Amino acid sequence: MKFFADTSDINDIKELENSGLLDGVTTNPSIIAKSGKQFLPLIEEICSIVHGPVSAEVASTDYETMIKEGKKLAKIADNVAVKVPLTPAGLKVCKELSDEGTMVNVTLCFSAGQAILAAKAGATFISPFVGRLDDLAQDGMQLISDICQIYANYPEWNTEVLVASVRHPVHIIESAKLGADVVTCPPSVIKQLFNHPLTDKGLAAFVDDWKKTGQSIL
């Protein structure tokens, strides 16, 4: 499974990249707005740090403007994945950009039917939002299961399932069990995977016992 960081924080991105745990980055208009930085230079900077795909989202909703924005974003770096909404216009843009060799992340997916359309349009990634479905008392992980099952039936489709709106480590673990290709989440959620009280307790005991030996490895 690939780990994408859903953030525009350069320090967090550098930390994860240096750890070897980071496979890519996703951004959206909300994340960019919170950063307070200029969009295009920020995407360029992130692309220079991260070797994997960096999702940069178009800001318009009509086809004519979206395709112009998408082509401009694609020119920033080879690892840009243009992010488009799962709408008729967005899928039209997806098809055109994909045919030109540009990575495309189709976002705001909430049904298996939508995921089928994205795969047929040539999407590199489909981003189903599990957390937002959970917020409505719907089963976000069931959607991931359905999409993975459908995609497995059609090996000619190369669209990767990118689980988005991840709220906690259980979302990551369940997505991995279902065979999702990618999860994207805030760096804080990725770091939560380290946490277990027995690990902390065991390490404390080992450190204490080692001190009692009076030895040093160095």
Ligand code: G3P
Second form
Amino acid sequence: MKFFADTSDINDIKELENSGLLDGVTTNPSIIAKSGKQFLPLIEEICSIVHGPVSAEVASTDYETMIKEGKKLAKIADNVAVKVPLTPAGLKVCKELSDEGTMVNVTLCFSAGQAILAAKAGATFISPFVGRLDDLAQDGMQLISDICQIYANYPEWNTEVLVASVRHPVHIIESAKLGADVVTCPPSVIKQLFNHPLTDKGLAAFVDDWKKTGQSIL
Ligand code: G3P
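Take the protein just shown as the form predicted alone and give its structure as the form predicted in complex with SN-glycerol-3-phosphate (G3P).
Every chain and every other molecule in the complex is listed next, the one we just looked at coming first.
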């Protein structure tokens, strides 16, 4: 399972990159707006830090403008994955860019039917938003289960399931159980995976007991 950081925060990205846990980054217009930074230079900087795919989303919704934006984003770095919305125009852009060898992340996926369309359009990644479905008392993980089941029937499709809108570690664990290829998470959620009180308690006991031996390994 690959871990992508769903952020444009350079410090968080560098920290995760240095931990060896980071396989890529995803951004979207809301994340970019929140950063207060200029989009293109920020994506270029992230691509210089992260060796894996960095998702940069088009801002328009019409085909003619999205294809121009997508081609410009793709030129920033070889590891840019152009992000497009799951609309007829977005999938037309997806097909054109993926045919040219550009990675494409199809976003705002909320149904298995949409995921089928994205795979047929040659998407590199499909981004089903589990948290936003859960927020509506729908079952986000059921969507991931359905997509993984469907995609397994068509090995000729090369679209990776990139679970997005992740709210907590259980989304990561359940996605792994289902065989999803990638989760993209706020860095804090990735860090939460480390946490268990029995680990902390056990380590404290090991340290205390070792101190009692009066020994040193070095
Ligand atoms: O990459 C998609 C993700 O940023 C959406 O997350 O929390 O806005 O639903 P959220």
